[in-house]
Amino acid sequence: MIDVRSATVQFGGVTALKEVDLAVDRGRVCAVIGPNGSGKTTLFNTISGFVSPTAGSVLVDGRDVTRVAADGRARLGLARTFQTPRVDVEATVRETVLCGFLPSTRSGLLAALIRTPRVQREERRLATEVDELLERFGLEGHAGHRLSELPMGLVRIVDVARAMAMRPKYLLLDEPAAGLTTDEQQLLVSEIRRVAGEGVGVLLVEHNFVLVQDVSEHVVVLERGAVLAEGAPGVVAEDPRVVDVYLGVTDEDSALETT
C-alpha cells in the first residue's frame, strides 16, 4: 500500500499541500481530482519522490520512503507518467516502450558488450514483451514511428505503455486522458482495469470526471492543497462542496435551469 500521512508541502510562503492523507491499495484504483492549482501534481511529485514534503511522510508497503529519491522509489515498484510526457520525440514507439524495461534488465555492461548467451536470451524475451505491450495498447501499427510523428493522444498512450513495462506494483497516471479520442479513452479505461485486476495499485489524476467515475473505486478531492472530500465516486459527485468548487453546477444553477 502507498500510505501518505499528513503530507505538507511548502514552497516559500505558499502551502501547496496541507496535511494530506491518502492510501492506495494494490489492485484498486484511486483518483485525485480538483480545480487547477489544488495540489494534485504536487501530491504526485511527493509520492514519486520529485518533491520532499515539509512535514508528514510517505510509506510504500510499510517502508518509509519520505527521503528516498525518485529512482529508489521506482526500484520499489512505483511507476508514473507526467502531465506533459517526458519522452525523446526522435525515438520510435518501440524504443520508447523498450526503455521502460531497462530498470529490470539483469545483464551487466560487459555481458551486453560481448553478447553472451544470457544477453541474447534476455534480448529475445524483451522483444517478445515489447510486442505484447504494443499489441495491448493498440500501438503495433506505430512501432516504427517516431514520437514526433504521432498526435499527443497517442504519445500519452505510449507513455502509459512504457510505465507498464517497468512491471510496477503501483502506477501513477497524471492526466493520462488529456487529448485522447473517445476510442483511446476507452482503451485507457480497459487497460487501467486490467492492470488493477493484475494486482497493481493505480493512482489517477484526471479532469475527466466521467472517466473517473467509470474506472475508480475511491476519489479524493483536493481544494487549495487540502482534502475537501473523499469517498466512492457516486458519493463524491453528490457532495455539494465538490459540486460547487469542481463540478461547476451549484443548487442555484440547477434551479435556474428549471425555471
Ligand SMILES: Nc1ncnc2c1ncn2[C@@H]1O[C@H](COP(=O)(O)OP(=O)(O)O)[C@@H](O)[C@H]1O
Given for the second form:
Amino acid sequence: MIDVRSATVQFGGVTALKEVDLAVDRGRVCAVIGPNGSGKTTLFNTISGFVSPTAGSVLVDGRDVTRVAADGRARLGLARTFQTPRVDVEATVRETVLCGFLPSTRSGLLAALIRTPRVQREERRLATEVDELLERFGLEGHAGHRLSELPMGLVRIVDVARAMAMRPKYLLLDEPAAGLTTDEQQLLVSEIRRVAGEGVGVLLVEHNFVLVQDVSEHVVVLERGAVLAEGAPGVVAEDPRVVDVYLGVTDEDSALETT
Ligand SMILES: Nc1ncnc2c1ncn2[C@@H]1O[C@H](COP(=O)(O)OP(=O)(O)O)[C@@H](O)[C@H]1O
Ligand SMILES: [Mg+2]
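May I ask for the structure of the form predicted in complex with the ligand now, the form predicted alone having been displayed?
What follows is the entire complex, opening with the chain shown before.
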C-alpha cells in the first residue's frame, strides 16, 4: 500500500497541499480529481519523490520513503508518467518502451559490450516482452515510428507502456487521458483495469470525471490543496460540495458533465 499521511507542501507562501491523507492499495484504482491548481500534481510528485513534503510522510508497503529520492522509489516499484510526457521525440516507439525495461536488465556493461550468450538471451527475451507490450497497447503498427510523428494521445499511451515495462507494483498516472480520442481513452481505461487486475495499485490523477467513474474504485477530491470529499465514484459525484467546485470553474474545466 502507498500511504500518504497528513502531507503538507508549501512553495514559498503557497500551500499547495494541506494535511492530505491518501491510500493506494495493490490491485485497485484510486483517482484524484479536482480543479486546476487544486494540488493534484503536487500530491502525485510527493508520492513519486519529485517534491518533498514540508510536513507529513509517505510510506510504501510499510516503509517510510519520505526522504527517499525518486529513483529509489522507482526501485521500490513506483512507476510514473508525467503530465507532459518526458520522452525523446526522436526515439521510436519501440526504443521508448525498451527503455522502460532497462533498469531491470541483469547483465553488466562489460557483458553487454562483448555480447555474451547470456546477454544475447536477455536481448531476445526483452525483444519478445517489448513486442507483447506494444501489442497489448495497440502500438504494434507504430513500433518503428518516431514519437514526433505521433499524436499526443498515442505518445501518452507509449509513456504508459514504458512505465509498465518496469513491472511496477504501483503505477502513477498524471492526466493520462488528456488529448486522447474517445477510442484511445477506451483503450487506456481497459489497460488500467487490466493492470489493476494483475495486482498493480493504480493512482490516477485526472480531470475527466467520466473516465474516473468508469475506472476507479475510490475517488479523492482535492480543492485548494485539501481533501474536500472521498469515497466511491457514484457517491462523490452526488456530493453537493463536489458539484459546487466543478460548477464553479469554466466550461473547459467542467468534467462532471456526463454527455
Ligand atoms: N514548483 C512550484 N512552485 C511554486 N508553486 C507551485 C509549484 N508547483 C505547484 N505550485 C502551485 O501549487 C498549487 C497546486 O498546483 P498543482 O499541484 O500543479 O495543481 P493541479 O495539478 O491540481 O493543477 C498551484 O497554486 C500552483 O501554482
Ligand atoms: Mg496537474
